[in-house]
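Coming up is one lone chain in structure tokens, specifically the form predicted on its own.
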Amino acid sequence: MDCRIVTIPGDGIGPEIVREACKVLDRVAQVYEHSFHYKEVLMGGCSIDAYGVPLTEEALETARQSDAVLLGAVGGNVGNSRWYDVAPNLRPEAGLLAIRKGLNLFANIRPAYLYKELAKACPLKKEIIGDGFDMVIMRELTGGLYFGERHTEEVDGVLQATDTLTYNENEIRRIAVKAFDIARKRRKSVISVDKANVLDSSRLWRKVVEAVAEDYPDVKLEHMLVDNCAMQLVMNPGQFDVVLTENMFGDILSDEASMITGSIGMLSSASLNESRFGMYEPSHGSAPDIAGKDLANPIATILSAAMMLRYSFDLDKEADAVEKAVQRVLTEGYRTADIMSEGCTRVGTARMGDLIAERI
């Protein structure tokens, strides 16, 4: 298969674990027979000091015409980086908000799953976790709450704010069908999470992710209370498969899921529009203070790069090369330091590429 990779290393540690990531995604290409082609276009802090905006025209056509994303992470620190003394649309994450917008990716998936060798840096005690658990939380990225009309006016001498909550049909039909594809590729399981004994929006996200459901008979739909499932996840986080989520619901539960493995540096995602394109990232920021240091844990965008094979090219049993290796380094008791624990052997940026490349 030949594939087009834009990559987008942007800023602080951002380049180092997209190298990183490309070296296992070469491996990949060798043992397989696959061709990868890269791009690399700027975005974020890196793209303001070359262009005077966090992201041009130029590198989101190129995105456009590529088959894949593979971010690494943008920004500095907000209190010291001259990219924050000026307006909000003209800072490094507003280039993140663009090329959502621009590539049309509403359907954000970011897995929560625990490595028995990490077991110890969970917060929840021994028996609540269990044998683990391996889940992804599937939010709608570009509608609700976030996205609808809001004002603030005086009414009768006292201010008032409102925000608006808006879903149409079509918004979570199309979140819905990719929630029970991606099922389908793991243990055919959907909790859909809402508020629908009071949220008319709700309301109708059940029914029509209950009508999608009929489309897909070999996977169980469960419905579950949006302040049930965040009780949930932390009394027996192992039910969870599939979670199916409006946005704002979405942005909490899977901060919430991403605590209990333990460490930000494993969690990758992925942001999907209505084809198998795709945009790969780490959940954690760009870590400015330990750039260059070859400090930073690539495994986060590794395993991003593997939800692209999955989900983009459909190159499941790559994937599962690829987070296997990652699954054999740990056994063998490598670690970066972010996850160092004692009888460990701690290694560099680059070097965990190497051992995980090494071991597809």
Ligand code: NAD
Contents of the next structure:
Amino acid sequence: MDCRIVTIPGDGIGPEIVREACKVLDRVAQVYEHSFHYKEVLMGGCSIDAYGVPLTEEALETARQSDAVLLGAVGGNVGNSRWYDVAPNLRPEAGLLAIRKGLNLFANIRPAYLYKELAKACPLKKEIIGDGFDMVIMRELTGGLYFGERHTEEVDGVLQATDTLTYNENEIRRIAVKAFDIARKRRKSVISVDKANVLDSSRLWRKVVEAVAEDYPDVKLEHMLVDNCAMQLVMNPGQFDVVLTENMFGDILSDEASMITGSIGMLSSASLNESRFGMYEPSHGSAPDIAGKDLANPIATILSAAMMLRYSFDLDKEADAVEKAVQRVLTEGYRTADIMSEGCTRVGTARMGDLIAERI
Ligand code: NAD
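Shown: the form predicted on its own; wanted: the form predicted in complex with the named molecule:
Next comes the full complex, this chain leading.
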């Protein structure tokens, strides 16, 4: 298969971790006889330095012309960087919002998986962890409360703020279809999370999700109220496969789910549009405190590249191979500094990339 990948290394540890993910992709290409063609573009602080803006129209257009985007991270030391002495729409992170919007990435997928080798870092009790957990949070990314009309006004001398939560049935349907498609590639279970006992938008959400479910008789659908879901995530995380939810609930629940895995350097993510196109990036930021020191854990980015193989290129076997290689390296006791524990072998960013690539 021939694939055009736009890479956006970004700032801080971004270039180091994207380099390792490309190393692993190159190994996949060699073993499984694919051709991955890379084009690099600037975004974030490095783009501000070069062009005065965090994302140029040319960079966005190059991303649009590709089959998928692999992003490192953008941003610098917020309290101590020239990139932040400007209006918010000119700061590095504005590039991120602009590219998500420009590419119409409405579906955000964040897996939360507990490696048994890292179970000690999980803040939950052993009896709750049980055999571990393996879920994805599917969050709607471009609608709901964060994009609704808002204003602050003074009413009878009292300040009053209003935010509006709006979803139409098309926005709900397209994310639900994505969630059911992904569930088909996994354990065939969707838990749709809403607040249908209170909110109209949630009642519409439930109705549309139920209609979509009729096209997927092989996938089990359950509904869960968001407050219950927040509790269930820390009481019985093993019950979740695909969690489907709207923007704000997903924002909160995906952070909760990632916390219980115990390590930010391991968490991948994908944002997809209506076609197979997607942008793949680690869940963490640019970690300026450890940039350029060969200390960054590249696994989140490598696992994001595995998601790219699975969701944008339909290369499930190759994605499995990357995920298994990560698992093997951990089982063999190799660790970057952030996940180091007694008795393990500490390695740097580049060596971790080599070890994973060698095991494919
Ligand atoms: P961060 O995720 O960059 O770092 C938080 C902590 O985790 C730091 O101690 C860091 O060293 C560590 N860490 C993060 N990734 C790691 C990895 N792969 N390996 C080892 N340790 C790792 O969050 P922050 O410090 O709040 O933000 C730093 C910058 O990143 C800011 O400018 C912020 O705006 C930006 N940011 C960017 C994105 C993105 O590009 N998607 C996301 C979040 C934050």
